[in-house]
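Presented below, as structure tokens, is a lone chain in the form predicted on its own.
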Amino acid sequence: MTDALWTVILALLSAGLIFAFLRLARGPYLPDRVIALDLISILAMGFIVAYAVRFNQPNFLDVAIILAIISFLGTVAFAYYLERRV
């Protein structure tokens, strides 16, 4: 792949991080909150996928399984919360 589609790539998520954490700032309500925060997450695992793509590393492939359970297990965590609160 070529330089200008890397930075297309790094250019969108760049962009859904920004509204994500936008999001999380304005987000008149909890749930809306927590969805930023498993949103940003995502982001997180696709910035993490893309440098080891980009840069042949598939050690960092790991890093991204093990951040993906830790966002779903918080994701969840933060359901049965508000499950339990209301």
The other form holds:
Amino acid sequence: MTDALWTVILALLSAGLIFAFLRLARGPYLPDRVIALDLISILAMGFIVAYAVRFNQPNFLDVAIILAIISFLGTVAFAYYLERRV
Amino acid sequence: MLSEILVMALMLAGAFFMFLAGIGMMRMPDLFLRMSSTAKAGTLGAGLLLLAAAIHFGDFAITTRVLAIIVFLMLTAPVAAHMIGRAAYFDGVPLWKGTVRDDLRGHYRASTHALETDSIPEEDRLPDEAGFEVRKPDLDR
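What's the form predicted together with the partner chain like, now that we've got the form predicted on its own?
Up next: the whole complex, starting with the chain shown before.
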């Protein structure tokens, strides 16, 4: 029962990741790609948290903290670059 | 046993909201609608997953860490979305053709990069200011 639920959880996260990646590939504008990257990093964080619980490894949560910070800084940097470009 | 059920339910809900964020990213018609769907659904999904992790481990140090991530996400996601939306609007990304209202139209002075309350004369606006006319997708700009 629990195994089936884990399959569903990871499948849902993977599907979200695939959709976000399709948007990253399709664009059509640069900001579309930036928000797709932002969503991908949040989804990767979700993956890490899910794996931390699945394999009982609380140390993985530190990676999630770093990823959250990096993704915010990256998005802000992209926004700054876009605003300067105009 | 009870906490195990709670953890699985929260995990499932979080994964589902993240899936919805992916669907919104794919299906929404323009950048601003996409952003509104992903910023909210993505943050809620990540928050639920992290809450499930906090309940699963049930340790004070880990719970503190998890709450710190949740607070950080809830503080930064709207800020990041706002900055990207602002930059994209002034970059000339077109709105969806079904858009009813555009309050920023005609209030951006291109020479100073500033918003003003009074209406800006035509010649000082951006040449392709976001509006209802369609701009070509940029591949190499």
